[in-house]
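One chain comes next, on its own, written out as structure tokens in the form predicted alone.
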Amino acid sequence: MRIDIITCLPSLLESPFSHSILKRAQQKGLVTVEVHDLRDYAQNKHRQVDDYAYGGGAGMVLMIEPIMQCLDHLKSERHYDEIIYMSPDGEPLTQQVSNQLSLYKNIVILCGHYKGVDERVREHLITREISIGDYVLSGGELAAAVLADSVIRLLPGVLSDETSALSDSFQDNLIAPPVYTRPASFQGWKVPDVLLSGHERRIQEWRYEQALKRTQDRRPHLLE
């Protein structure tokens, strides 16, 4: 899989892809993540990619020309299954969305900044808009990293135990059950006996019951 991320502040994305699972996934050749500096496609010597909004108002807006130049360059090299814009008013990022995107070969993620992008970008160049929550960030870079992480970890071979992702919260519309590790007793707080029993069927039944209860208590809408 290949993920191209377009941003006017590429340094914000250096750390998320340089550590842990995402770093190893790239080293294994399971995913390629390329970050593109939007300023490289600016139409002036000052590398300006934003301007004041027509009609006035606070904040700057990312211009359409450098974005289109960058997208045209990328699309000249390969076909993209989705060109995604990270936006507070996009469709909510869910596990099902991540599952779907993980099946694609190439995607682009455009990061907004300042007051966002020229609306014509959204109308004519973007194929999908995604939000990671009903709040506003300084830019789309952190949101892009969240989306990429949620997708990359699903790729075959990325996790050492490929069944791990299948038991994550939301995969079956249930929140994951509680988990425990050593020691079995700590300051009088004990691990449930069933998890120490070695009885696989009863352990699986307990986990399902706990997942159902936790979902009913914390995310009842998932059961609807």
Ligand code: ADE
Second form
Amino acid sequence: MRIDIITCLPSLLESPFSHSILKRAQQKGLVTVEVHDLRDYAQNKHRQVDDYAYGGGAGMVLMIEPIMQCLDHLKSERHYDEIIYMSPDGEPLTQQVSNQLSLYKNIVILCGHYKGVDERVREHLITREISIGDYVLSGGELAAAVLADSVIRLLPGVLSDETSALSDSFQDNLIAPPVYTRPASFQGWKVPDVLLSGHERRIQEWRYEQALKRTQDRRPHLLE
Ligand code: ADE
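Give me the form predicted in complex with this ligand now, not the form predicted alone.
The next block holds the full complex; its first chain is the one shown before.
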């Protein structure tokens, strides 16, 4: 899979893809993440990519021209299955959305900043808008990193069998059950006996019950 991220703050996206699972996924050639600096597509020598909003009001708006130039450049090189704009008023990100995106070959993620992007970008240049939650971030970069992470870990070969994404919370509309590691007793706080029993079937049953209970307590709507 290939993920192209367009941003006017590329340095914000350096760290998330340079460690651990996401770094290894790229090294193994399972995903390519390319971050594009919107300023490289600016139409003037000041590399300006934003301007005041028509009608006044506080906050700068990302202009359509650099975004169009950057998208045209990318689209001339390959077909994109989805061009996503990260926005707090977009479709809520869920495991189902990530699962769907993980089946695509090429996607673009556009990060907004300041007061957002010129509305004509949303009307004409993008195919989907995604939000990571009902709160406002300073820009779309952290949201883009969240989306990309949730998608990349689903790609075949990224996680080993034991850490398979199939056992993640939400994957079967259930929250993952609790997990424990050594020591078996810490300050008198004990690991449930069943997990030490070595009885595979009882352990699986216990995990399923716990997942069900946790989902009932914390995200009952998933069971509806
Ligand atoms: N940009 C700013 N806030 C955001 C959010 N909650 N989700 C996605 N993109 C955003």
